[in-house]
Each structure stands twice: as C-alpha cells, then as structure tokens.
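We begin with a single chain expressed as structure tokens, specifically the form predicted on its own.
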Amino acid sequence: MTTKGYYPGCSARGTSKEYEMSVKKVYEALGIELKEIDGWVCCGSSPAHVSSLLLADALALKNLSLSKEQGLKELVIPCMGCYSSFISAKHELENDCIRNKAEEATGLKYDDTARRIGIIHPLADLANRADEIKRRVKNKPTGLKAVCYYGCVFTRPPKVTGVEDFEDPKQMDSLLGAVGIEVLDWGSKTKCCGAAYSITRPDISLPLCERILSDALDAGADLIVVACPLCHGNLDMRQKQVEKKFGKMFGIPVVYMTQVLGIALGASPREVGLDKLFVDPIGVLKSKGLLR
C-alpha cells in the first residue's frame, strides 16, 4: 500500500468532519494510506496571516519541520485554507530574509529537506487518478448533473499555485465526468463566496453566495462540489440565510468533491458524511442512480 503524509488541519476536526471522512474512503478505495503528521499545529488560518506573516510562515516551518522528521515527503492537505497557507508559505521562505526570521522564532532549520516536501491537495492529486478512479467505480449515475465550484483560492495567485488555468481550472471536471456525472458550464467556477466575511461581515458574503447559488440553478445544476469547507459552509450552512436575505429558495444540495467520489467508488452515504450535510442530497443522489 502506498503511504502519503496527511494534514488534517482544525476544520476536519470540527465543522468539515464529513470531508476528512469521505477523504479518507476515497484514499482507502485506491490503495493510499494517510498517515498523519504527529504532534501537527494549526496552520493559523486568514488570522495568522492577517495580523502577521511571520507567524503563519512560522507555523508552516513547525508543520513542515515535523513532516521531514517522520520521513514524509508529501502531503495531503484537504482544506484549502490549510493548503493556501503552506504553499505561501512555501514561497515566501524561499526568501533569505523572511526565512531567518522564521527560523530564528521557531529555532528550526528550513533545510533541502523539508524545502522538498510536496504539498498536495487532493483536488489535483485525484485528477491525476481520474483513470485509475473511473476504472473502479462502483456506482454510476444517470443525468446527474453539476457544476464544479471551485472558489478563488485553489488557483490563485498563479505564481504561487503554479495552476496555469486558473481562470478555468478543469481538475474537478475530469473527476467527476470520470464518475458519469455530466458537468455544467456556468459563470461562478472561480468566483469568491465571500470566505470568512461570512462570520464578521455577511453583508458582503451574502450576496457573493447568492449569487453562486443562482448561477448554479441557472445552469441547471443538480448539485454544487466543492473541495473546500469554508465554501462549503457559506453556501450549504448559509444557503437559508440567503434564502430568506433575498427571498429567494434554492434547495440545492452542496456536496465535496470526494463525498461524491467515495458513493461512487463503493462507500456508504454515512460512511462520507452525507447525513451531516444541512442541504439534504439524498433525494437527488437516489433520483438519478447515483444511490440505490
């Protein structure tokens, strides 16, 4: 069995538990171990870097120091605020300057070691497998369709994410049409949803979200998939607020990326955290054959 080192950052412990589980059946599913950084931090989240940056490289040096000493070389980070912060970390401790700063407050070295250390998200890592994946797929859907929600922070900045088609990413696409689920073109792909204004200002975020959601039915989309939980919160946790904001009733199910990927592989709707989801996707998901 292949063994990848995993990040499991705070959200999977907490308000994204369903997409840590439905992350791990889909590894499971294609034979790759996650094993977990021991003794792991948080990445400091827009908080960190927000009121610091050396705290956030600081604490993406401890994560990755940690990693080199238990013989990882690569990393699974699902969150993409997680895998935002250490790969711009990453990049900004390239720099003399800003890397002894953060070696100095950490007394860690930044070592070719731990500078090689792969830092993946599974959004790219899976297309990379959508062969492999729809090889064993299990359960095929019939006319179910979706459109990819991918937010702004997967792609960008391109000089730091090194995603070259970040104004049309297509890594989901190709996962889910790997499953025979029919995928829509429509105008949010990239869009911001409004991130953590949610909780401080949702008089921006909001609005961001309704639009997303009605984008989506526009194009007439069964269901959004997301591969991030805080996008996933603001339009599945959120969607009533925006319903009753604008007056408008969208009911459309918001699911992971790798909820739906682990159904179609085998896994059971409890076993990938369908159940926790405030959006109920059951209905959809039976309606059009993805379960039975």
Second form
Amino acid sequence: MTTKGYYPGCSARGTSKEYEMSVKKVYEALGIELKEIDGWVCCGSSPAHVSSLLLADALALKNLSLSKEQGLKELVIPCMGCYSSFISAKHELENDCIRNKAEEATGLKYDDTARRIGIIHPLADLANRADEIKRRVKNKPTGLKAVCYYGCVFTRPPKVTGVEDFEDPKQMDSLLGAVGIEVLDWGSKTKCCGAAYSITRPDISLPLCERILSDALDAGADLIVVACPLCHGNLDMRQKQVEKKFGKMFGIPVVYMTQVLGIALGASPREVGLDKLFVDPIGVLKSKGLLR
Amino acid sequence: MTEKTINPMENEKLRKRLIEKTGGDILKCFSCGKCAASCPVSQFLDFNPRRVIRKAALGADIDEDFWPCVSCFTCNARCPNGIDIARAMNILRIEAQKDKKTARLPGIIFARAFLESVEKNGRLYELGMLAKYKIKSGRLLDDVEFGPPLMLKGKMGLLPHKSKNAKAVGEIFRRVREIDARGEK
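Condition change, the form predicted on its own to the form predicted together with its partner chain:
Zooming out: every chain and molecule, the one shown earlier first.
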C-alpha cells in the first residue's frame, strides 16, 4: 500500500460527497491510500479572486506548509476548483513580490520543500495508470456511450496547467476507454458550465448548461462524465431547471469519472454514491451491462 | 441599478494599477477580438472582453459590464499575446468594489458570505453561507427545491465542519486586508 497526500476541499464534505467516496474507492482498488492533510483550510475558491489578489495565494501557502509539516510530498486534489487554486497559487508564488506578501500574511516560508510538493488531479493521475486500471477491470459494459466533459480549469489557463492539448484533451477519453466505455467525440469537452454563477447569475449559467446538455444528447451519449463538483452540480442537480427554462427534456445522467471507474473496478453502486445523484444512472448502467 | 453603470474611479490611476498588476499585460492587446469571439458569455450577453481591456489600457471610462465574466479562461488560452484577461477582469472587479453600490450585486453578496464563512470556520459552511446569501440578496426562494433532496442524500450538512486551523485562517484574512490596504497608498 502506498500513500499519497490528499486535499478534499469543502464540497467533499457536502454537495460532492459522492465524488470523495468514489475517488477513495478507485485509489483503494489501485492499492493507494489517500492521507488527508490534518487541519486543511479552504482554498478561497472563486470568491477569493474577486476580493483580493493575495488571499488565495496565502491560503495555499498555509495548506502547503501543513502538508510539509506532515511529510506529504504530493497532494491529490479531486475538486477542480481547489486544484486550480493550488496550481495558480504555486505559479504566482514564484513571483518574488507576491511570495513576500504571502509569507508576510501567513508568517510561513515558501521554501524548497513546500515548492516541491506535487499537485495532482486524479484525472491526470488515473489516466497515467490507464493500463493498470484496464488489467483490474471486473465489470465491463457493452455499448455504453459517454461524452467526457473536462470543464474549464483542468486545461486552462494552459500557462498554469501545462496541458498542451487544451482545446481537445484526451486524458478522460483514454481512461474511460480503458474500462470499455465507448467515448464519443463532441464539441463541448472544454466549454464552461458557469460554475458558481448558477447561484448568483442563472441568466448566464443556465444557457451555458443548456448548450452542453444539448450537445451531449445530439452526440448520442448515454452519460456525461465529469471531474469537477461545480460542473456536476450544474449539469446533474440543475438539469431540471435547464429543462424548465428551455422547454427541453434531457434526462441524461451525469456521473463523476471515479463513479464509473469504481464500478468497473468492482465497487458497489452505494460505495461510489450513485444513490446521491439527481438524474438516476442505474437504469442505463444496468441496460449496458456496467451494473448487474 | 444596472451593473453597467459601475464606473471605476480615477481612470489614470486605475490604468497604471492595471498595467502594474497585469505585469504590463494589457498593453500587449492589439484588439484582435479573439477573446470576444471565444467568450461563451459574449455569445448571448452584452459583454465584450476586448472592449473592456481596450478601454482599460487607454485609460478611458470603462462604461462596460465586466461582471458577467465567468473566469473560464478561454480568452486567456487563445489570446495571441498571452494576456491574462481573466485576471484583469478580477482586478477591475476588486477596484469597482470601492463603489459601495457594488455591495448589492448578487456576485459580491455571494463572495462576501462565502469568505465570511471561511474566515470564521477555516472552511466553507455551505448551508450557513447559502442562508446568508439568500437573506442578503433577497433571493429567498431561489433553489429551495434542492434543499430537501440534498438533505436526504446526505449532501448538505446541518453543522459547519470547522478546521482546527480556523483561528490561523482568521489571522491570515486580517493580515491580507492590511497588506492589500497598504498597496492602495
């Protein structure tokens, strides 16, 4: 059993509980234990960025320092928002002026040990282990068609994420392909769902979600697969709101990548929290043989 | 109040600050419009990142609505000059908050309720933050249909998950405010 550091983020203890459950199940199946940073603090999310240019960097420095004290050399961060906050902060902390201010705000040093802590998103990490996942598959679907929805910040801004194929990423495609899911080509892979604007500006987020849901349906997908709690909430929980506003019926299940991977690796629907979704995926997963 | 009426103050000072805080980025704009063409919001709202950046770089009145930017970074990724446009939008939004009228914008009410929760608990207390947002924005009935299923599915905790470093976070917030205020002088 190997161990990796783990940063859950606030939504893991609330609205994206099933993401955390399924991430842990998948890593467990691969013999990797996720060790949570003791006393982790919020990354500041998007509200930090409209309030101060320094706050998110200072909060990241606090979390990186805790990781360092606890001997964690890398952090697995499933929430795409948190992941983005961390990699942006690490990028900014390379600037002397910003680093000095963040160190002053926290009373902590951004030294080489903290700097070397790797920030890992499960999407990239698991895609690198696609061959191993393929060997461990216990349940294989037949004819289950999915579209991979990457959202914004896994790939963007490329200067920070380092992702080269940012217009057409393939990591999730290869990952789902490894467990026998038929991945469809579509045009909304990296479009924006509006994130937290679903709360404050539904006039902006609902039309964005409508495009994504319509594209998925047009592509002939049985499922939309995501890797971000905000994308998930907007497309799954709010799907009925979109249907009502646009007078369209979608009824398309939206699952976290780790939920379908977990099932493929032998976990039960309950263990990966399929019962916590709003649009029920059980029917389609049974008819396509991923669930028995 | 229309969001468009929010005018940043003292254009020349703002222009200098924007240039400094974007590392000279906004001066690289040659107005090609790739950002606006790529922007998912520009397609259905009167929001145009090219116009915002152009006016900011010229030190003109920014009589533009920059609040709709969703920070998706599509413009950043496609800008031929590598300008961090989303960051420039955030800088403008931080500056605009000197105008007290912005405190009534739903996005600002949300951001403040979110950060107050984090400052106090070290982590976000989703239910408490949403309650505060609803009361302050007057949008009491928005999304209420999600409450019962979220509770039933165990996805909305009734109590906050406090970090044991909540106090340290409160201190970080305090010092960040001090350092940010110092930068204003």
